[in-house]
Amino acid sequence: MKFDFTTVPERKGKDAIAVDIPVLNGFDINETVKPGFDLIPMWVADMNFVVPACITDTVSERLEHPSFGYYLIRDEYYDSIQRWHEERHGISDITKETIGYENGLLGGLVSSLKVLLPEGGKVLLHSPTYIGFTHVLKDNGYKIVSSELVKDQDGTWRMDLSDMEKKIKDGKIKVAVFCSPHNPTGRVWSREELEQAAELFERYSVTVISDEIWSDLILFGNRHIPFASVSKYAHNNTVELYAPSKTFNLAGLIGSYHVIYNPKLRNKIETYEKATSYNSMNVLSMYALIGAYSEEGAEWVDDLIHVLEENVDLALNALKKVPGIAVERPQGTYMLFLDCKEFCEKNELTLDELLKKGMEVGVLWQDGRPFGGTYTIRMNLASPTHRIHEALKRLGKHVWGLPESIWEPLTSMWEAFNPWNMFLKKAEDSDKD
């Protein structure tokens, strides 16, 4: 492991909503921490990793020059857009002329529905919903029209095309938002998905606007696909919006982009874009994609989706210790979606108490409901395996009520798992040779 992912950055007082947001799922949080409890933020989707060199490098070498007024996007951050994708994802067609910034993923979102699609417009989501999606259709004055995934036999998330047919047909629907992958059900779509959800888009004339922030981090041997390249339709009637905001931790500096193929459509939301006066890149966002979409970048990556993977192991071997807890294995993102229907009933608790029960002893985790189901909580893995593990063990002993002993493996697990210790050891091995 070449990179730090044990280090846990204070972001106490550093602006951070992860800690410092004042009020959490309805609970003031300094009044329902209980003491000798440190918070673990489990919440909001960011990472509790420090970011990588190449990035605070690149933005520190622009630092360093005393000027900061009106500039031109650099042909290197075309170029590392490109590179990026053909090389993570096995796409070539990108252009720089398909390539167009966007002020935050839902800012790109508003901007192609206003284009595309008037005021009270109904749009096709599938339910569980991302949060944001929700929020901006809504207070932009759209109907969300819900398509439900459903389970498998094996517990996998599908898409109900039958489902979807129907509420497109019925609602005579002309835009689709997509998330690949999936938040915040962590679902990679297959090849084969995707081929016949563009087929059905196709069939009553859809154009799809496909989040796919989350595309970056694909774990377990899964591959993300990026709508635009199942079909010819769907190549030439999908905006694609992408960021390096979630792979790399970079939200708050705000630097998402579009992959638009067709001129015509991307000439429409670039003209209202352009009217709107709002869409301008900030110059540190430029070098911060720059150095994130390196060589150093991708290394990074790689190591940190090993990480994610062994979080979500011990995790789940948890959590399949909880009577009651229903969860499915994510294929990407570092988020769980848990069900915790069965546990709240045998337990007499409602949602609200389950997750102050959490929060009481410094676990920051989200209330579901917002996202979809009565009885859901959304859990973040995005920080060092020794602070999940302690999580885990405080929502054992004090929430789900597990005897100590049961965590035993568990602490192994993460000892074996532990990249940080893994890496002193070949360190050790490496002087003894």
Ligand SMILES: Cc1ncc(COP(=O)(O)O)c(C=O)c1O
Second form
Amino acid sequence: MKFDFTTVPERKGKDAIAVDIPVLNGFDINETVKPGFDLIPMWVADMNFVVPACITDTVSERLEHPSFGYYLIRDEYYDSIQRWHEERHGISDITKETIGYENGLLGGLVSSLKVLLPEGGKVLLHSPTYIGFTHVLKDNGYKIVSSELVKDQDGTWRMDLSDMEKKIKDGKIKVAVFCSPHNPTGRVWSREELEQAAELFERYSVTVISDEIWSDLILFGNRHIPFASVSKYAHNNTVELYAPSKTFNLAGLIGSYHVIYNPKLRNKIETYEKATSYNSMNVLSMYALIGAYSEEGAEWVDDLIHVLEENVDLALNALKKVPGIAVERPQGTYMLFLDCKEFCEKNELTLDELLKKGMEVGVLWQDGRPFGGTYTIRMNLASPTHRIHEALKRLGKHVWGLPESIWEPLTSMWEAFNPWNMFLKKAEDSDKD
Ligand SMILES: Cc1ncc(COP(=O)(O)O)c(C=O)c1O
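Any chance you could show the form predicted together with the ligand after that form predicted alone?
Let us now look at the entire complex, which starts with that chain.
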């Protein structure tokens, strides 16, 4: 592996919400975590990896020029976005005009809604739901109409098209917020599923705001298909929202963008955004995107995906051994969405008690109830593999009450995966040659 995915960045005291937040899941972190356990952040959707040098070098180079007056957006910014989507997702019709800066993906979502719907209007959303959607919709006076995703017989989360249709029809719904890949379930929608959804939206003239912030983190050979690419209707009636922030851990720099093909729709949204005067890019975030969407950035993401796949497999192998925990293998993102209902009932635990037990041994996992379900936990796996292994071992011993011996196969699996051991083995093998 060319890049460093094993160093654990010391984030404490460095303004990271992941470890510096005082209260999580309703528990004071300082009071809850027992002595002897360091913190393993496994909640908010950011990563515990250092960013690649292509980002820091590009930003540092700009810092060498110590002048930060009003600036123009460089063509390189637009070119980088176009090239990225062409190379990563096979999309070649993005032009400079179709791209527009968004001050955070949720900022873009709210601006689009303000243009598309009067306050009090109804918005179709899938549930489970990313909590950011729930907050911004409620805080801006919109009504959420949820259509539940359902698990099929293989345990795969699916859209319920007939339920969606009923809700759109009954509620006269004209706007849907679509999450692709889906947070928190990790579903990467297939072309067929997207086409079916697009047909349904077309039948009822629904405009789609498609949040594709996770589109670069696609696992196990799945493929992301941008919603606007699945039909002519979708092309003309979708606001696609993207960012390098999930892919490269740049949320603190802010820098999302939209792709809107329909000039009328685009013009309305951009006019609204211009009028607010709130939607301007930071010059350093422009350089961060240019550095990220580069050849080296692409190589880094390819390696990152392998690490995330290892972490998912490691976690699922462990979780399979815990009676009463149900979890699906995500096809994208770095999140696991655990259903702990049976476990809690068997062990006479409330979800709060279970969350607290994990936190006591330093595992900062996240209450999943605000996303959906009554006994759910969201677990972020974007950390060096040895940290995920450590978290699973602590949970096994102190929370799930499993005997140490049950972790043996897992430990040997980790030994095989451990990048340091792999490096030593490679060196040993090349000595033999
Ligand atoms: C689906 C989804 N959309 C949006 C966001 C937040 O994006 P931003 O910080 O750019 O508003 C997140 C963050 O986790 C997310 O998971």
